[in-house]
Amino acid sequence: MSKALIIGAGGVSNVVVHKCCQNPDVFEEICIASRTKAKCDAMKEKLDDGRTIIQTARLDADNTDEVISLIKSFKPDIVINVALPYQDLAIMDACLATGVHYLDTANYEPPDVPRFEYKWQWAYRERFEKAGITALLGSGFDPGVTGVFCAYAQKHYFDEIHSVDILDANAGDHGYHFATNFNPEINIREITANGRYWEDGKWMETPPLSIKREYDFPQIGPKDIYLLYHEELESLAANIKGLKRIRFWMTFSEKYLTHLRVLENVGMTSIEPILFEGKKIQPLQFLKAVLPDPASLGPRTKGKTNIGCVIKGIKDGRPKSYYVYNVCVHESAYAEVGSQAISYTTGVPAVIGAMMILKGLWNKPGVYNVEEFDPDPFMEELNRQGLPWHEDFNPVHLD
């Protein structure tokens, strides 16, 4: 029996809270903490059936001292960080100060610099090791499950993995002209950044959304996919031995991209502050305020997601291909937990990662990415917790 402090009260947190309550044998008690305590209270009111004890708290996660105080008061075994990636380091500092395990779903990103990379969090390795606690980074879907998929393929099907293409398709329709499926600020910063991929030991950079392909996804059909940089490329390039190339692809509709181009052209996606009515504001933060809240998309979104890895390499001296993926239905996710599939596919792996640590299966002092642990128990839990995976040993490859 364990206690978990869940920081954040958005769509992903809603999934995490639901899944913790579905597994009371692991999560005996949880505390939901956010800057807006009313959101935490609403989750508690909906889910407090006595199987998992639920507390709530108001918390400014940017303030390490506040996080330390709450940890000392609640005494959790693990902190599940599903707040903003800007807050990762403040929460990690609090975990170090209190000797509590840490988990997140997205790597640290400085608020004023549109870069997301692991160097800031990897710098904590020695301190977490000396403290005897585990920090598990990127335990969402991508990053997260995609890393576990690669580790599983490496363990069971390949002697050498030479290439990985991570494919993320959302064929859902929420009915809005333009909306993002997770935090608009993070989402748009990610999409408007230069694309990057790793090949032959070095990083290759491309203009944003300049490389396009079409892929025929199981259960979804043909979709346009665009090459992006995504954080798991950095850790997988370091941890999957023998890798010669790794890329990340995501689907976007032409309607979505048209809206994004217009917003970018008029300066609304900029993070450079401007003076407006005597105050400095970031245009992107203003845009976030007027766009639909991703947490509100659940009841409107219809369709499916498909996220997986197409992998090529060598087994017993012969070329081998493998495709492992999950298909998640937006309506099913909403019926179960009240969130659409984008939140579901991120929140469920966060809970599984916490379970791996709390059960002692992935409990090793230090800072780690998911692919550095045994993938088998995580893969088993994906099937149990609502994200079943599928395999194809004759997939179509991207050039």
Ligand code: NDP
Given for the second form:
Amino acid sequence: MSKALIIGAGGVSNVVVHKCCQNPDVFEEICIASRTKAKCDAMKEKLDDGRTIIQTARLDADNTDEVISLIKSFKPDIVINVALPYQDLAIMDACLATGVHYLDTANYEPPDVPRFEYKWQWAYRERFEKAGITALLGSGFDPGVTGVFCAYAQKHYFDEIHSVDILDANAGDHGYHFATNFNPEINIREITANGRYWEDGKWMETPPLSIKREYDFPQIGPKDIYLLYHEELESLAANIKGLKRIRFWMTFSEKYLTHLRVLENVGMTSIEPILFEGKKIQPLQFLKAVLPDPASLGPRTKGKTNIGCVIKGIKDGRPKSYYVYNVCVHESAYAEVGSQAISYTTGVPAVIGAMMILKGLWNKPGVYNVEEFDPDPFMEELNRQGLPWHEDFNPVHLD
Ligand code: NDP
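Given the form predicted alone above, produce the structure of the same protein in the form predicted in complex with the ligand.
Following is the full complex, with the preceding chain placed first.
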């Protein structure tokens, strides 16, 4: 029986809190701590049935000392960081100071430059090893389950993996002209950055959204997909030995891209601060304030997501193909936990990652990405916790 401190009270946190409460045998007590305490209290009110004990706290997670004092008073076994990527290092510092395991779903981002790099967090490896605690990085869906899928393929089906295409399709419709499915600031920073993929030992860079294909997704149908850089490419390129190429693709509708293009053209997606009525503001942060809150999309979103990995390589000297994917239904996620599938597919793997550490299955001291551990117990939990996966040994490959 363990105690978890959950930092953040947004869409993903809501799923994490629900799933912890569904697993009271592992999560005996949780504390939900975030910048706006009222959001934590609202979750407690909804879920407090006495099986998992719930506390709440106000916390500015940019302030390491505040995180340290909360850890000292609540005494968790693990910190589940589902605030924003800007808080990662401050929370990791607090975990080091107090000897508590750490988990997140997105790599550290400096607020002023979008980088999507693990280097800042990987630099903590030795300190976590010495402290005898585990930091599990990127335990959402992508990054997260996509890395576990690759590790599973490597363990069970391939002698050598040569290419991976990560395919992320969202065929959900929320009825708004334009809204992002998770934090708009992080989402738009990701999409408007240059595309990048890894081939023959080097990174190839492409202008944003300039490479497009169509893919016929199981249970969804044909969709336009665009090549993007996504943070798990960095860790998978380093951790999957023999890999020759890895790319990431995401679906976008023409309507979404048209809105994005206009917003970009008028300067609304910029993170360069501008002076407005005597105050410095980031246009993208202002845009976030006028867009629908992703947490409010749940009741409106209908349709499915399909996220998975199409993999090519060699087994017993012969070419081998494999596709492993999950399909998540927005309406079912909402009926179960009150969030749409994007938050659901992120929050469930965060809780599974925490379970792996708390049950002693994945708790090697140091800083790790999910693909560095035995994928089997994680894959079993995906089926149990609401994200069942499917396999296809004859998938269509992208050129
Ligand atoms: P939200 O914006 O809905 O929630 C973020 C929460 O963090 C809010 O409650 C916010 O507080 C809180 N917060 C922000 N700054 C601080 C701070 N300084 N101290 C304490 N709390 C703070 O985001 P999501 O729930 O959609 O996303 C959460 C994380 O999940 C993000 O890092 C995102 O990048 C990641 N993610 C990962 C995915 C994956 O598959 N790996 C997919 C989707 C998301 P307030 O309520 O006051 O605003």
